[in-house]
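Taking the form predicted on its own, here's one chain by itself in structure tokens.
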Amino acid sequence: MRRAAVLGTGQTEHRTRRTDVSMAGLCREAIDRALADSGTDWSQIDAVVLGKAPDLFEGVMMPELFLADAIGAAGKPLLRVHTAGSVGGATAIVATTLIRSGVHRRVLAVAFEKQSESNAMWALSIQPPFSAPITAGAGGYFAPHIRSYIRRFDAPRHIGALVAVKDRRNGALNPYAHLRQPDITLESVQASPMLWDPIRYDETCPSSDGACAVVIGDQQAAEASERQVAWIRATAMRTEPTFYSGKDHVDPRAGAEAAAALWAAAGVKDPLEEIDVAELYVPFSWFEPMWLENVGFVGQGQGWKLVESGETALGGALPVNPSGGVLCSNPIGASGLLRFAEAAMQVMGRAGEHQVAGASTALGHAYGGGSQFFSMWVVGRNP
């Protein structure tokens, strides 16, 4: 299989509401921010793959439709890309495979949500013909899951605010983060309303307007690049269906398979020692011990332990969501492929105030649905 890496990364400030940009607008700013930090212009980029959440997010469908032009797809390929919430990483892993498999030699990747244009919670809990109703949205729905990972594994009930503590207090360090709360603390975050037990308002992600952008190349564009790129070791997805007899919902079958397919490709033995750091797609603060468990970095039941040993922190053995993650900012449609983006901008060296002092070797993750899409990739300084 022929090599790839990422050559640049863009991505926009996020916010609340961006009444200063459309739909075409915001992809544009992390487009040609991606194009300058690559080293290249529109005319090097052989495809564009466009990703997006569910088009209720915003009330507009099939928006790839009027945004080809804007995207620079006029007369290239163009692919939109749909797996809920994980798909900004399945949209770079798509034009990851586009390279690898010799179609194409620059691809551009890009993905956006411009929540502030419709209703989230609203498009969240429709309850379409012959499907399980939501009602309280993805906080309502995840709530009880989070429940039972307590349960199970007798966590103490402040991991959670330890987490968005850690998680806010990077967001501090990333210019482009939605909040940025440096003087956040443990008793602030124990102290927010409870929105669904147990999960209270400072440890949820905000609903933000962004866009982030990533340009993939072959071997030979990235050898030819003149800055350090992000070799793209390994790649993996997989899938389970929301509801089924028998799912974990603490553990997702998928998202372990989909970890382990990863390690094994990317030639990983033990993750928690050769990980540097690790950009999790955690929109609820007890997510992250969860999938600390669910990936493979611990067994399980030894998540919430890891967060409690500060290890997951910045100057820790494995720094978990340094940019700050999905709990600073989450345009739900960009949340996954930011995650790729910030692993690639660490080995990069490209992260600024939240970098990862020698980090070389990085995994960007992100899943969507009812824990049903599972995208993650592991980048490296070297090939």
Partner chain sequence: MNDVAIIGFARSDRSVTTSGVETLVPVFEQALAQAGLGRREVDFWCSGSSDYLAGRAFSFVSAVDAIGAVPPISESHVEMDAAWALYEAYLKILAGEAETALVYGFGKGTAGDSERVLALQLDPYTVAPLWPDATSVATLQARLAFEAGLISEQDMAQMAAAPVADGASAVVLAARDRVRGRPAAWISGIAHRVDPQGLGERDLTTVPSAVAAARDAGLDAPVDVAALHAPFTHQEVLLRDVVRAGVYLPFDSNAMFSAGLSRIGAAAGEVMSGRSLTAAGHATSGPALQQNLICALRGKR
The other form holds:
Amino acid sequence: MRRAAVLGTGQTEHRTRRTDVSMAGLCREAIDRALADSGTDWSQIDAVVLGKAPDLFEGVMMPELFLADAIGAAGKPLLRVHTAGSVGGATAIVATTLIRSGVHRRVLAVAFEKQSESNAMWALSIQPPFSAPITAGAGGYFAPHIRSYIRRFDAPRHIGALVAVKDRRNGALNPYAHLRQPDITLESVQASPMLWDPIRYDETCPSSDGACAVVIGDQQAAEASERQVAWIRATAMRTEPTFYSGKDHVDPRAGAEAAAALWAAAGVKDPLEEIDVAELYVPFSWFEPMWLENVGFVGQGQGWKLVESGETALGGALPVNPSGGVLCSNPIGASGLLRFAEAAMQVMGRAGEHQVAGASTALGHAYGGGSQFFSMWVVGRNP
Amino acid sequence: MCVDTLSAPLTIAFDYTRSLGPVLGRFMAGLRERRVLGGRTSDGRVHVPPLEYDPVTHAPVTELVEVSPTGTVVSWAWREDPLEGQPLDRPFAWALIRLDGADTAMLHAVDAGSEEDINTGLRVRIRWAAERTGHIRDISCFEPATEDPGGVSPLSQAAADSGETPPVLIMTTPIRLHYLHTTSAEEDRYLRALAEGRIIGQRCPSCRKVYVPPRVCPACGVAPDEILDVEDRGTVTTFCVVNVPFAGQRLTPPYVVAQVLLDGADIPIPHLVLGVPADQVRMGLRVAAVWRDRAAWSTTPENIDHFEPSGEPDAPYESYREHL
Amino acid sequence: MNDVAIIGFARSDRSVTTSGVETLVPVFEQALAQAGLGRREVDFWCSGSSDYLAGRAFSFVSAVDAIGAVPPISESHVEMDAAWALYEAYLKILAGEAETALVYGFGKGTAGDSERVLALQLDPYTVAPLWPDATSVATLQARLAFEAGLISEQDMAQMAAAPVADGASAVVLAARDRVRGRPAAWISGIAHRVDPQGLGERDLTTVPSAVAAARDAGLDAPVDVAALHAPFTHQEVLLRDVVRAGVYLPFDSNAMFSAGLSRIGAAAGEVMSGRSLTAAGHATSGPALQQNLICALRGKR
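Take the protein just shown as the form predicted on its own and give its structure as the form predicted in complex with its partner chain.
Then the entire complex follows, led off by the chain already shown.
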């Protein structure tokens, strides 16, 4: 299979409201940084892939059409990906496929969400006729499954708070992060309001405006790069229905099978040993232990123990979300691409203060819908 | 095939708040002051509305120049029956209009009176809205220009620079769309049974699981067949206590939303559990449906108001662990 | 490089439910039957649809129910006409990441007022707040083409839209080794481009994105048959200059978000049946032919 590599990444300062920019301005902030980071000129980009979650968030149908000129896609092939919350990851994977097909040489992948144009909770709570008025909000969808996890493995209740403290402190090391809370403590998280029992306020992601962009190149482009690139060693996507009889919402089969395919394709036999850093899509803190198990870092019921041991903090055996993750910045459509880009930044040695020393192999992970769309990649310093 | 299934209107409405950035912000601020600003790109062309980024160099556009409120129709389309939200509520022409001093055309409405009075090449000028907020609709529409109003001279950089007001930060854009939602045959059957006080499921012919509400089996991708009644009581598999208010919410917190596995069904449904303090709801709790007054029943899931404890002993974990 | 062929196509233009699931189930069955493949033999699924057409966020999510995705599948979605999903799936096979793919599109175009819904594709700051209707936007293009002498007075007077419809379609792709002697329409070239949107910015009488796509798809000579995706009649005239063909299949039903894929499927059908040796399918997206995709097909590898 042809090789592909991340040549460079860029992201915006993520905030609740980026009222200083238009949608084009938001995308360009990330794109311009990615082009500079990758040493790529506009003329070298031969296709653009744009990812974004529901169009109702911005009230624009297929915004890539009006953005085509501003994001440098005019006259070029332009694809618009939408795979719910996993879309940022899917965007990177589609861009990778474009390279691996041999058709394109350098592809710009960009994902954004400008949540402040509307209200995501509103958009997600639109009730079609003939449905029961049982709206619970995004946290309300996932809270019951967290409860199931706690029950299934008898997990101590403070695990979610431990993750929140870790990620928010990590976010304080990341200049782009929306929430930066160096002084957060276990006690303060546990004192924050219970929103969707068992999810507390400090254990939920914010609503952010933001964008992320990566430039992906073929082997020739990667080898011509003057800077370290992130070689894409494997990608995987898997989908299952939102609901079906017997669906395991705690340990979704699609996530486990995507990870198994990913490790096989990347030649990773012992993920916990071989992966140096992981960016997991954790919108609610309890999903860190759940995904640690689901992707196979540890066995069933062992995820919360790895969290409790502190091994997922910076300096631990497997730092998870050194960027602060989705818990610190959540521009929905871009959140997955941020995970993928942060994994690349780590192996390129360009993660700044949240750099994991010596990181040479990293996992980027995203999921969406009702724990049903999974996208992942493994990137490395070496092909 | 679905001609006779239930359908109902759905309106989606939201007032979007669009942050404009430096270029569009200045453009909208200009409109508020009855001035039209174009953006000059590296090739010297003046674009109205301004582009945010140069199509050739990709650099941000920074130079804005004022153009005339009078221009020429480049193309047009007659609209006999204006639609909701359009600039005029009587027949009008959509037109691409190149303002004097601009190199590109902008789209807007021309209040031409009749189709005979609009043509390519027609000179038109802006009719400003009485109240302007920094919005494209500060231009009420265009109207035929019978004489030169002697307005601003084109390409007046000085005029644009002098007295330019601060950029508009945000413009509000209401979006209101109307749809007709159409149910499937299975959904229709389920709703009609609910109107009779029954809950029906359908069995997948492939995996034999009973789905409530009935649907194409998501695991097998085949249409369901056997129709059967399920009980209006069941087991709480898992749940969440909603303590937080949010947009679009239809109940006042706190309330419990639970996954309820009805007896006879193979997949839980989400519903409210009331009649018990939230902190006493638990996994395995047995609950029964509380129906609304029979007189209020119709083809809606709302016939079941909520579930409440049935008084039966809790179901053992093993009986519902496969549904978590 | 892998050779890739279309070996199955099915469509439905019957009224669909808002979710589209019930319509997709038989469409999948027909397309797979023609391809001689079982559902579990599909390596990659890719779809195209629009939330705004359905009037709800994540409308494509429930459509996954029609697949029966247990065990889980490799799958992706574009918020575009499914013709672009076909492009993604085609490259997936070229890349060696899949050997077979099922591409589908669906939409209930009649659920909302498409004249108003499509206004939301326009610039959200300076154009969409005026709610220009789709027919008027197309008419602006038609008049420019008429006044430039590109379409006749009769074309202008009779300019009309293909009726917006509900529909779904599916195309099955296979790499060379998986075609196994079945009737096949080989993809000899496929390309797509997008033009800047600004209606007053670009020359609406030309379609540079279609011209470039045709060139990159290798369409340097007329094909036996072409299926163009022209939502308005004057656009068919403009596009015939770009895609030259002996016969043009009529386009009489615009089932948005599956229509472009269906045009490719219809062109492939002509080749698979042996009626034509060369064919081309075209898809468009956006106002006034902003974005275009062209797929060139051959009967013999």
